[in-house]
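First comes one chain, alone, set out as structure tokens in the form predicted alone.
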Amino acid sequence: MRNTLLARTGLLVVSVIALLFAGCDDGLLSDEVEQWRFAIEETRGSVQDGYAQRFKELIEERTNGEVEVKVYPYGTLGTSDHVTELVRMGTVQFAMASPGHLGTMIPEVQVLLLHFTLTDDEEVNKTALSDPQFQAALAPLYEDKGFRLLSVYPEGWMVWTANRMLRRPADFTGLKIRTMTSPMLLAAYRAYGAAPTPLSYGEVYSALQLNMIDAQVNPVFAIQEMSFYEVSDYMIFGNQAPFITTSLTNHAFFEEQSPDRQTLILEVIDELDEYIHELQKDYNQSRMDIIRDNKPDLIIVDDLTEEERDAFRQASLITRDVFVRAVGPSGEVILEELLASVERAKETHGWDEE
């Protein structure tokens, strides 16, 4: 079975890469243009894309027509693990990888999907996973895969959208939840009591539909985007962790590049950090404006007390053993870190839980 699904894999990794450069639009450019391709996990208009989009204007204008960037949406190079393979062999150049996918091949990483280590103040959030030491400390992980990590940013919170009530554990005994594959994932939602469900994010709308799941999590800007609120009967707003992505590069495709270019590419990864924290912000408040307005009778739970929250944080915490023990020892090491970045955040920005 294992063998039939890995052949499988390489068969559309083959595939793409024939459709890529074929002849089409899309394909090999002039000697004059060379052309940089960028795939993300989600959908036009969504926050990966607006980062994407805007990485592809400032690269184009600054380097004067001479790199084109093409932008590849959800579904259009295959599944988040097509596309990261993709980029492993550098037919593509740029790809957002979420941890839910990536952590199958970079465990490390799953740090990002545990519940509870982040603060409440997205400001703080974003201070502590922009940390240069945090970073540091991950990047020779990316490089082990032969991935060049450029970013990581948050893409708001993750919100629950359910046909019953969830404002404590209790509540989710039974749940049968859509997550992603993530071992993490699997294991925070048994602390809760739930029955995770890993599905593919185009299959979510129709298993809330059909009563195949009750549940499934996401940012906003996503519930609105791909209609899972439709077939859902509460939202509910934890704050137990943002949506949290890194966008990575092929790490042979970087060193090849002049100093002048390899300059530029991490200049506008700066600026992309500030621009995508303010987008995503907009687009998580605007999608819910819209949500509200489509559908009025949507019953949104935002005012889970301290105590209730407390308590799935409290159950949360075994996931931090369960991250360890499937890790070993370099997880630890990246747990601690990234607990010692969000401490070092709170510094800067005067933070205090009371």
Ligand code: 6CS
Second form
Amino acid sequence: MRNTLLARTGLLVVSVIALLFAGCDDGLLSDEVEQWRFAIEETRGSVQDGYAQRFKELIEERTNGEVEVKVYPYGTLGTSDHVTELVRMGTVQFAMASPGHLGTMIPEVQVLLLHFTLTDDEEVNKTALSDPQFQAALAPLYEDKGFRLLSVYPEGWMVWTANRMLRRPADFTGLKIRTMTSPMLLAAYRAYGAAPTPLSYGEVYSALQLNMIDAQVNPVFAIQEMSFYEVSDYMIFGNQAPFITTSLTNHAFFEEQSPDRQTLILEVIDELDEYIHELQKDYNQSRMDIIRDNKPDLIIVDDLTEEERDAFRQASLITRDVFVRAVGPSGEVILEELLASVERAKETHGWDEE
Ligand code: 6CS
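Can I get the form predicted in complex with the ligand as well, since the one above is the form predicted alone?
After this comes the whole thing, all chains and molecules, with the earlier chain placed first.
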């Protein structure tokens, strides 16, 4: 019932936005200036905003002002699902689409939500996610839905904030933890014994404040800018997975661009890989200082032992089977591709597990 209502409300939001944009636009601002819309799933000052603003800067500079990029932060065009739908319709040309939400549309992308599939090393993970072979395996899945995949990148470790200490899977028993809306996240937390609740990003703060949920999970910069730490007693670093997002464009829009424009878009996206990696590290470090200063009595747990992390690792393994069962053979293929790209990235970095 609630889902039907939400789906109907969602459809209404998307239709109204599409109508509003259709009334005012053929993509041209004036005779010379074309407008590209870039919708992000986060607020101003976030990692995704940093990415989109740099994209805007480079595109506008390199098209000598022939293209203006307008960035739409979270909330201005609805939830992540609304934004994805607007790109599919071609009303918005570019967007971030996180597997945490996109999994309802492209089930295979949920491979990026599984815990302990990547390494403990952020540099190795970045290399694995930008691996051309891995991205080539994802690309046709995006194309089937009317998108062109542009990039896959991590935004920092997912960190638990909760009203209780979480050091062992048993501490999750019955924990009402908010997750993004992709079904595989429910499986990931059920594997620890939790009672996960999917909610949109905008609903998390009040759900914590009203004790409707006990916990949530997000990178540090998001915990700071969305003020989740204000309504949490504990902040626990399990390094079980990074937050990963993907950037995409409308497939037909990309195909209609001239070869020079296509090359420009791909060049800019390529340059952003390194830029965003450094920016997310900076944001996640500096926002942690703000959290510490603003809430001195928050209990920060960043000393989980290898033994404690291993208990989570073991408990999480079942989720790989759940993923393959739910998604089918294409899920198995994409999981193998991800694991292979992790191995290649380890080799590239001379990474030794012993
Ligand atoms: O938790 C969420 O729903 C959101 N978290 C981040 C860090 N980015 C976008 C996503 O929708």
